[in-house]
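Below, in structure tokens: the form predicted on its own, a single chain.
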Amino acid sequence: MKAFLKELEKKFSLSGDYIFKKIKYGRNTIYLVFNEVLTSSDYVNDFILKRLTRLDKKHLTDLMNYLPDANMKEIKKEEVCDYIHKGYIIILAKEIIAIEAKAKLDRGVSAVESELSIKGPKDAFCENFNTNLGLVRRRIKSHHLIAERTEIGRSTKTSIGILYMNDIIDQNLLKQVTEKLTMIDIDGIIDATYLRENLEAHKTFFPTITSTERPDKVSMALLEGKIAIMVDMSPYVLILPTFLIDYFHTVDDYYQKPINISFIRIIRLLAFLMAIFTPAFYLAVTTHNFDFIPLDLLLSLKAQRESVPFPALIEAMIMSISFEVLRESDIRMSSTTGSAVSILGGLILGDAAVSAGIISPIMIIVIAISAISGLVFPSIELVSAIRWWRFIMMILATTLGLWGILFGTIVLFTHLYKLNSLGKPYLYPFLPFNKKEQVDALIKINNRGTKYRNPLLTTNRKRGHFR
């Protein structure tokens, strides 16, 4: 044990925070090895280092029966060095024994901050795997919880976990998950994110994984069949497989009136289309399609534009990486100046360009419009693609006109008609059609319509309701 030690010593001598303690019973001596910043001084003083002075030199031939404790556990040599890292104390004996004494490192649960809860539960996800767990099984009080967990990153060992309901997932959706998992050889996973790109699909803008903090929002994907990939250190839990349809609704939805929640998901499907086909009809109407509107109103429009330099998609382009830059801004800037910041930067900036004759007015607000609209969604993923694809229907209707974007459309769509999440089709329930999905797809008709989950996800279907 001797020489191991000094492997040991040798190994680690280049950090401070490695702490070596040796305790002597009589000829016989023990070794603590642990790191000081993962591991509770208090826990080590109290609890450890006192009953270990407190032990016979007979007990050292047993000390696990002598030393009970909750996760304590006898490994092998080349385990040391792992356990060290997850904050356990190592006792370097007859055996080598390991006992968990992490010290709380996590800021604890804290309200939900990226996707507001407005009538339901506050506590979000934080850094730490076992919290994390533990607030969803707080919600799902079945051992049909399953929570399955591996290592990833050679030097992060990064502990992830696979959470699914045994009793209703499909098996070959839960092996697709694993095997891709198991492909993964990195360095380390920082966070869940890390995980995305060996999961959704590649080639689209559209965001096939969706990413949550709340915990109520995962329980509920469990429940419908889905698979929930949690990461140690990371606030975020991921979720698989995502339809559009589920961009279109949020947790809130569930715990208002149904009639309420139909008209906010018909006025969410209308800023989706109003955030990528705003710019792109002003554009072809003003450039090519001059008929298409009245003739006072084009008149109008023409009479704003006359004194502007540029054409309009350099217009259009101006003022749309301009609202970019000032939305980054505000979130990248602190909490008590972003805001105020921002909004100033955007009245002067934008009656200066107004009054300077470098932007049009109309084009201002049609840009405010499409922009605004795109900030429904909580979804960065969701945002980021409805930019793109504003972009692309603003060039095609600057070249063709309403043409353009009637193309441009057709492309969209048959897009998201081919694309698929870990197999299943993107625009389920729509296509395929689903009569059955359909009392909680875009109008919400009442809580006893959706006592069936999606025939996609389990065959498991009765899920029960309300009387």
Given for the second form:
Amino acid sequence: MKAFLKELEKKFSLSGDYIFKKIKYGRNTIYLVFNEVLTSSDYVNDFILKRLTRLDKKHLTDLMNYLPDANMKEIKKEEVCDYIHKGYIIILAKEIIAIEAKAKLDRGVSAVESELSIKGPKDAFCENFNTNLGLVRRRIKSHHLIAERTEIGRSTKTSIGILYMNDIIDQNLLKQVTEKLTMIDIDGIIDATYLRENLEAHKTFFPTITSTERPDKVSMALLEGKIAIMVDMSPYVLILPTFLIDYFHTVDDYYQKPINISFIRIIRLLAFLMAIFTPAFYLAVTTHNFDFIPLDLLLSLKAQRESVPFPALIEAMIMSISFEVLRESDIRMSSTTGSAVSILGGLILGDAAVSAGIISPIMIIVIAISAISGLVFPSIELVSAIRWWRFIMMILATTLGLWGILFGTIVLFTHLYKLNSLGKPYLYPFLPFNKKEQVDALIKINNRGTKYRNPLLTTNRKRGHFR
Amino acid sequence: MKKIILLPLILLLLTGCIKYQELNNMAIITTIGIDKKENIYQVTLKETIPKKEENKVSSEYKYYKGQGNTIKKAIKDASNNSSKDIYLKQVQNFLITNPKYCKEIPKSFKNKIVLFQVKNLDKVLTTNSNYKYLNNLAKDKTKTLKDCRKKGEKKIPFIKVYKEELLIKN
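Since we've got the form predicted on its own here, give me the form predicted in complex with the partner chain too.
First the chain shown before, then all remaining chains and molecules of the complex.
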């Protein structure tokens, strides 16, 4: 044991946060090794050191029974390093014993920040894997909820949990996910989004994996037969497979009256289309297809453009890019300086640019409509996809007019049609069309529409009924 | 993915910007006056230049004159006098001195325009009367207009104006 201790001391000698403690019992000595920052000092002092010092000599050979602790294990020499880094205290006696004494290094469960809802629970995932798993387990109290645990990352040794409902899940899907995860060999997984690279099959701007901070959303997805991937130290949980229509749904849709939800969902679809097409349409109409709009409107557009020195595309680009800059700075800024950003941005972009004659007022309206429409979606990935396609459409519209937009639309939809998430078509249930699934796709007639699960995801389709 | 990138690139590079026009560089013609002198058509294109003022849009006008054996040629000739691109698709009304010229008006105009017969062409054209005012006048004769369209006649609705003072807006 002394040789092993020397080895450990050599390993940890450079950093100062590893603690080696020696406790003597007459001729016998036991050694304690732990990391100061990863373990809770209260726990170490009160429960372990106190008990150890009061220990009788003759019990030394039988520590496992005299230091009872729920999370206490006998481990091998090779495992010692891992356990120290997990926040365990290692006791080197006759055998090697690890006792859990993790320090609380997270912020606890806090309120939802990015995916707000009006009704519905307000708790969000945090950085602690066990807390996150607990939040889901508290919602689904069934032994069918499986949380397979693996570790990925040579240095970080991050715990990854694959969550699914054993009685619902399509085993084929599960196999795909586990296979893709085992292929990862990297030194570090810092956040759940690191796994995206491996799980997304396509090169596309559109997200084929949802990431969410809402435990209720994850629970819903699990009950539908989807897979959730939880990563330690990441407050976002990945849900897959994902369909495009999932981005038009929010958890709030299930907490409010269904009839109102249909309206909101149609608004969201409109917003999606408007976010992509509004600037392009404006550009097409003011550079190519003048006969498309009534003369009065054309004259009023011309009156506004008269003093603007730039071509319409440049004008639109200036506005879009300054909007993106504004948004980015607003995200990165702390909330104290954030108000300065919004005042500056609002004043300069909104008013001064117009009165200086650089930008026409109508362009501000157009860009603002498309930008606000884009912000309807809480998913930053979808917003980025929308942004790319907005620029593509803008360029096509200035070169080919409405024909360009038509061409772009065809490309966009064939592209979306080609996409899949874990082999499931992205545009489902519209392409391929499923009549029965329409009850909870774009319109929602009543909550009873959710009696059955998605046939693409599972064969165990019946969920039950409300009445 | 390569194809997706390549296809628009090819399209953009090979086609350039067909028909690309900036709104600023465009002369929107709203009214065309046609006269005939010594067997040669004299065409005047009236451009409406909207000017933005506080809370409303007012208009200024500019005139381009041209002549030719046919109306088409005359319009082309007039277009050459302008530094801007002449935009003719939104022409709202024609002022002609003789109903005979009707037949000569290019077919592309015959969808929605209104024809006025006037004697003193230049005077009517150069007054501040805008296309809306003229069209409103025609609305009084909507019956004839509607009838023409209902019957599917290709004839342009034709309005004879007896009092020219009517066309001149105060």
